Each structure stands twice: as C-alpha cells, then as structure tokens.
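Let's start with one chain on its own, the form predicted alone, as structure tokens.
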Amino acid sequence: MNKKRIAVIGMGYVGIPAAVLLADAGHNVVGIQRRSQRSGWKIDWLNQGRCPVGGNEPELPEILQRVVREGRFMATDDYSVLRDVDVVLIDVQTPTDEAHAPIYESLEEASHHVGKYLRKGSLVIVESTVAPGTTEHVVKPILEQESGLRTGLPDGFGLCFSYERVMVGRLIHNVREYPKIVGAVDDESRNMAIELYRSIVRAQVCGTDIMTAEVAKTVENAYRDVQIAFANEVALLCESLGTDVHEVRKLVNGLPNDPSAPHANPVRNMHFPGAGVGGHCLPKDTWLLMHGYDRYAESKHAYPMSVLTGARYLNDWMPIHMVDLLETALGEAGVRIRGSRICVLGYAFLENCDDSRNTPTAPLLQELRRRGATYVIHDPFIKEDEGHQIEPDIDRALNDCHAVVLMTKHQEYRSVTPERLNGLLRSRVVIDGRNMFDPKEFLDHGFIFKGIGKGNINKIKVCSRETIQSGVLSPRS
C-alpha cells in the first residue's frame, strides 16, 4: 500500500503500540501526547527510544527503539503536526464518572485539535472505546464545525471508529494477531481504514458501519464481565457451601469441545473468580454501552436491563467481600480490624505489569480506612499512585502487620511462603484473592487462611490436624 502521513493522538496502552508497529510498516508516524504533569515524561522518553510502558511487554520497547533509530517515529505535544497528515487516530482515554457516565473531556479537545487541521480527504480513526452512538453525535460534530468540512470521502473528510483489543502484557500481539473490526461513515472511508490495518493485521480486517462496531466493542467487554460476575457468584455460594470453587471449575470446564455438533457443543469455559475486576476497560465498558442505549436507543424495551448491570454491581463489591473475608480471619485469630495494620500485595490491577486503572485495590483501602484498620502496601512494578505511598521492599511492608490480603499476583508474591511470614507477621492471618498460594501449607504452619470461593477450609483443617497427629506430618512450627 502507499505510506501514509499518520498522527496517533494519546501516548498509552492502545495509541503506543498501534504507533510503533504502523511505523515499523514504513509509515511516517507522529504521536500527539499533551505535555501534562502526569504523562508529560513520555514525549522525551519515546523520542529517546525508552517505552513508558512498565512491566513485561514483548517485542514493544525494541520496536519502538528501532523505528525511533530509522526516523519513521516520534512523539510531541504540538497539534500543528495534523496539518501535514494523512490519516488521524484517536487513543485518549474515556472514564466514566460516579454515575457511570462518560467523560469525554480529552476526546472532545482531541476532537477540536483535529478539526482544525483537518483537509479535504482526511481519514479520522477513534479508536477510544465510546457509548454506542459517540463517534456519530460527539466527535463528528466537533470535526464539522471546527474543519468547515462535511463527513464522507471524497469531498470531505473520512470518519471511522475501529477499537482495538489490547491487553498489558500482549500489546504488540493482539493488535497485530488479533481480527480488526472498522466501522466507517461510507465506503471510501472503510476502504482506506482496512488497507491502513492490513499493513500491520496478520488476522482478517471486518468492515461494518459505526454503531456497530461502538456496541460490538463495548459488547465484548462486557460479555467478559458478567462471565467474571458469574465465577465470582459461584464462589460466593460454594464458600457458603463448603466446597472449593477451583475444583468446581476444573469439573465443569472438563467438557469437551466437539465440533461434531456445534449447536449442542458441551464445551464450558468457566473464569477465575477473583478479588475484584479492574483495567480500564471492563469496569466501565458496560456503563458506556448502557449509556448509548439510554441516550441513543431508537426504542426501548419493557423488560429491565439487569444481567449487565448486575455483573458491574458483584464485581465492584468483591474488594469488600475480601474485606469481610480479612475480618472474619483476624476475628478467629484474636484481633479485630479497627486498629489493625495490613499488608496488601498488589495494586496493579494484572499481575506482571504497572497498569494500575481502576485497580480493585482502591476501593479495597477504601474499606480498611473506613472499618479502621492502616495498612502499607506493595508492588513490585509500581511506586506511587494516587496519593498512595507503595513500599518498594516485600519484608519491610510485610514487618509487623497483622495480616497479608493478596490482591495481584505478582510472579514474586510466589516467595511468601509460611516460613518467610512466620518472622514478620504479628499473627498469622492470610487471606488470597487470586488462588496463588496453597492453603493446605499456610494451615499446616498454623495460619488462618481464607481465599474466594475456598468454602472448604475448614475441611481442609480437619485433615491438616489429623495427618499432623497421625504422625505423617510434624508441625514445623
């Protein structure tokens, strides 16, 4: 294809990676980061080749590196930029508010900064998740009064939303290996969208109309969230009923997948419950799509919306449940919560990475602060956020707690072992949100442990206690 001028607006998760590899393309490839307080750093760092992105992410900083050396990218925070290119892409972030409403603060100004510069058979890509109906009503608007232009190729400007399906860890991967969905105002523009993704998509590029591909986005995500809301309930009830939750899920997801007969396929993939959902996607992609349907829908339906919403409701709470979890345990050992001192490991909200949007840690403080306990916390990828301290040094944040709450698993928290606990806890309180540790181990050392979904662990005692007496096991300590 002929290479094209592109601007990427929005230097994180999505606009880096989507920058860097239509660079590697042979594309000549700017991207536009304002020079704020919190993410101003990143210009410099990416003009100096350096990835802003923490953690574990293959492939991303030595691509970046080289296409910064071969001159095919570079970042800055001057809009002026946009007069020279072809083809625009929209990756500022989209939170929601308190009443699960969408900011659209920074795709807005996004918005106006582009219709300024906007030329006659321009393309403009958002590929920031939106409530159905955004790019149509929000952005289009702003890109007609600001450019003077109409929507639609070739006589105005092309206009496009096309997601991507990014996850830390797996940037570079799912952009490039995973299908594109490009949803366009007319046909010329979602000509010029695929052939641009072609250049770097191994997987097949779909075009479709806009809605379509606003609510397939927002559908996605919150398909994943009420099958966590469904493994998190089923937690909570095999907790209520003695039994573990893993072993649950290990017997129901031992049906086979067969092809034979696809409408009665029996396969089952049933997720890991967990101590709460976070990233920025998945906490709120269901109230975008919720908001687009109040705002836009066309016609509206008696039967209330309530399996989407209600996942939202039980995933936000799980941070509590872990909570309740942690005062039940500290109750059993002698202790109660208000005046207590937590260690909590883990504020990123995925293990490996330095990714901490809408980690369900926050609200998981939130609660200690408002039960009475203190607490310090630990992450190994992340130094401070939000006002929150991180101690950097495992043993100094566990010295002296009277408990530890896993909230990510991390690959180092697999060091915390009952010995390493056992000279630094003031009592010996574990409560894991993430299955990582074994409880039959911490329980034969003497802890109290608890863990979502481990409705077993009295179970487990009982055995603990009569192998220990038969003599097959001596207590180490």
Ligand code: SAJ
Contents of the next structure:
Amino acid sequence: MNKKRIAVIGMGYVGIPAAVLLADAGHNVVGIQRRSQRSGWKIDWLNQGRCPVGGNEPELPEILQRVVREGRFMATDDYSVLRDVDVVLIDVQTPTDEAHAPIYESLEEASHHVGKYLRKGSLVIVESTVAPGTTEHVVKPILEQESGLRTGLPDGFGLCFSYERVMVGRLIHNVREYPKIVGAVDDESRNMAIELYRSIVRAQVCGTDIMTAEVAKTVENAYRDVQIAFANEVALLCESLGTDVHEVRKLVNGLPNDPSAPHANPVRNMHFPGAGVGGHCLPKDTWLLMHGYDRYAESKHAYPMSVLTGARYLNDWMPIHMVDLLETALGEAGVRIRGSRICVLGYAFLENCDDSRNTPTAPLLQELRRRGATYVIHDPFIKEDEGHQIEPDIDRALNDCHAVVLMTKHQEYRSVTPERLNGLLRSRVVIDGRNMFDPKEFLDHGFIFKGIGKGNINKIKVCSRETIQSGVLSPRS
Ligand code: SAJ
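The form predicted alone done, now the form predicted together with the named molecule:
Below is the whole assembly, all chains and molecules, this chain first.
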C-alpha cells in the first residue's frame, strides 16, 4: 500500500484515533486543531505524545507516543500544511441546537480551509456525522468555490463520506474492528478511500454512494433510539398494568434466534427501559436524519413522519417521568416535593464512565428545580459539570435527603443498601431509573420504592411483619 500524506481536521474522539492509527500504518499524518479556548491545549499535549482523551482508552496512549516519537504524527493549528497533503479527513463536531437543527459552523470553516489548499488529484473524506445531503449540498460547493476545481477524480478532487462508529472506552478497537462504510462521489474516490482504510481497518471496508452512507449512519443510531423508546413505552404500560417490564422483556427476548430460517426467524431484542437517553450520538442523530429529509429530500410524503421523532420525544420525557415517580412516592411518605431535598445518584450519561454529554440527569435536575425541590448530585467519575457541583462522597450526598433517585447504573451504587440508607435519609424513598436495585429488599425494610416499569411493586410480598406504613423515619436522635 503506498504511503500517503494525510491531514485530519478535528482532534477529538473521532480524529485522534483515526490519525494515530493511520500514522502507525506508515502514513505521514498531521492533526489540525483550532487553538480554541476549549480545545487548543490538545495541540501541545499531542506533540508531547500525551493523550488528551480522558478515561481508559486501551492502546491509544501507546500508539500516540510511538508515532510522535517516530516523527510520523504531529499536531498544529496551521491550516497551510494542507498544501502538501494527498488526503484530508474532516472530523469536526456537528452538534444540533435547541431546535434540533445541525450547527455546521465547524464543518463549514474546515471546508473553507480545505478548499483553499485543495489540489487536483487529492481526496477529501468527511467523517463527521451529518444530515443526509450535507456532503453534497454544504461541503462540496464550498470546496469547489474555494479551490476552483470540480469534484471528481482524476481531473478534480475526490470526495467521500465515511462515518465513524467510535465509542468511549473502545476508540481504537472500534476503528479497527468495525466494518467501514465508504460513500463516494465516483469510483476513483471510492477506491482511493477504501485502499486507505484497508491500511487500518481489519473488518470489511465496503463502498456505496454518499447519500446512502449519510442515511445509514444516522439510521444506525435512530434505530437504537427507537428500540430504547419501544422499551420505555412498554415500561409505562407495565407501570399502569401492574407488571414488571423486566419480566416481560425476559419472556419476549426468550424467542429463539434462528438465522437459518430468516423468513421464520422470530428473534426479538427488546432493549432496556430507563431514566433517559444521553450521549453524543443517539440524542442528535435522529434530528440530523430528519433535517436531511426536511431540507434535501427530492419529494415529501403526505403521511406525517412520527415514529423516529416520537421516539426522541419519549426518550427525552423519561427524566420527567422519574420526577413524577418521585413526587408520587414522596406523597405516600407524607412529604411534599416542594422544599424536599433529593439525592441524585449518577450524572454521567452511561454507567462506569465520566462522559456527561447530553446526560438525562440535566433535565431531571431542571424539573426538580421547577417543582421546588433542592438536590445533591453524586457521581464517582465526575467532579463538576455545567456549573453543577458534584459531591464525591456518597454518604455526604445521601445525608439528610428525603429520597434517592438513581439515574446512572454505576457499579459503586451496588453498595446502596436499605441499612446504609436508614442511617442517612430523612424518609425511606427510593426511585430506581436503571433497574439496579431489588425492590423486595427495600420494601422489606419499610421503604417506598418506585422504578421505571415496576408496576408490580404493590404485589411484592413483604416478608417482615412490621412495615412502617408511611416510610417516614422517626427523627434521628
Ligand atoms: N440506553 C438505554 N437503554 C438501552 C441502551 C442504552 O436507556 O437499552 C441509554 C443509556 O443509558 C445511555 C444512552 O441510552 O444514556 C446511550 O447508550 P449507548 O449504549 O447507545 O451509548 P453510546 O451513545 O455511546 O452509543 C454508541 C453508539 N455508537 C456510535 O454512535 C458509533 C451506538 O450507536 C452504539 O449502539 C453503542 O455505542 C454501542 O452499543 O456500542
């Protein structure tokens, strides 16, 4: 495979693993990063061989050190290095705003810089997740206008969209082991990109067109979001019908998976209902998909699209439902939510990690404030975020609270037992947003217990003779 000179724009979760793996495969790679307030420090860290990505990322720090030491990777904020490269990867962030519309400021800025230095025969690959139609209607016009070249090899420049599938904690693994999809404007661009990725991807690398690749990326996450919303809606039904959604899920998923008979394959894979859906992907990719439909669809359907967006609204409502469960439970304990003090366990959007992007805990806190409650947040991995002080000591967080609301299934919370809570809480109220606790254990100790999808709580046999009806502890001496 011939070695290429490659520039990767955007030194984040997507750009850094791609850049270091390409350098480790023998290419000459430069990482371009704006010297912004938030991320400019990464340039110096990277050039010192220090990994700017927090948390445990197997192999990433070692590969980064090696390629910097061997002079095959360096980082800069100087876009003029684009003058000498064969391939440019655009890996900048593409968030969505309050109205769920994509914010393309970084993508457009990068495209202008790339266009200025673009040469005949070079290749541009957009790896950032975008609304379908964006590469064609946003990136391509900027590149052509700035460079004066036409899209298409060999006379102009090559253009591809090839999405990433990284996940925090598995950045190197996912780049190497997950199939890579390459959407391209023409065959030559596709072949050039496939050859490049084959130097770092061990799984299949397959080609398609740009629109198909853009749709596939956003659908991949919209699919998971809808699956989670399905589980959440079934959980709400179970709460009302008086049954346990996790028992229902076990029975439903018990259908055999018989790939040998696809047409008759009854397989089911009901996901886990919970206190909400956070992260960098699922909360925004459905909106990118629908934005593509709204802006770039060649034709629209009379039937109003509602399944994917309905799933988004339901998943975003789950933290509010957690506060509904809390208010009901407090009422049973004779406590009004207004003026109550709540211990919120878990700020990260996903268990056992320090990633708080789009965390469902944020809307939960907002709803608690709206209903007049105060709160203490605990998280074992996060110290501070968006102005929220986060209590590192769990007993201090629990002390003197009227209730516990579990939002993230961190391993540490296995140590939250009725005995431990009895000595700390003012009233025995537990709301379980992630099916972490055994309701019976808490009910046996006189707690008022609610959980997402736990409609069978009142039917659980409580074995202790004496149960404190109100769930309110006598004032501690
Ligand atoms: N969640 C549920 N129920 C579930 C699964 C997840 O409520 O059954 C919640 C989680 O608590 C979290 C959110 O959804 O708040 C997202 O969880 P996630 O496991 O999907 O974590 P992500 O956002 O890191 O998902 C990424 C995505 N990968 C890419 O975008 C490339 C996602 O498409 C993958 O399916 C996921 O990793 C994975 O399974 O690897």
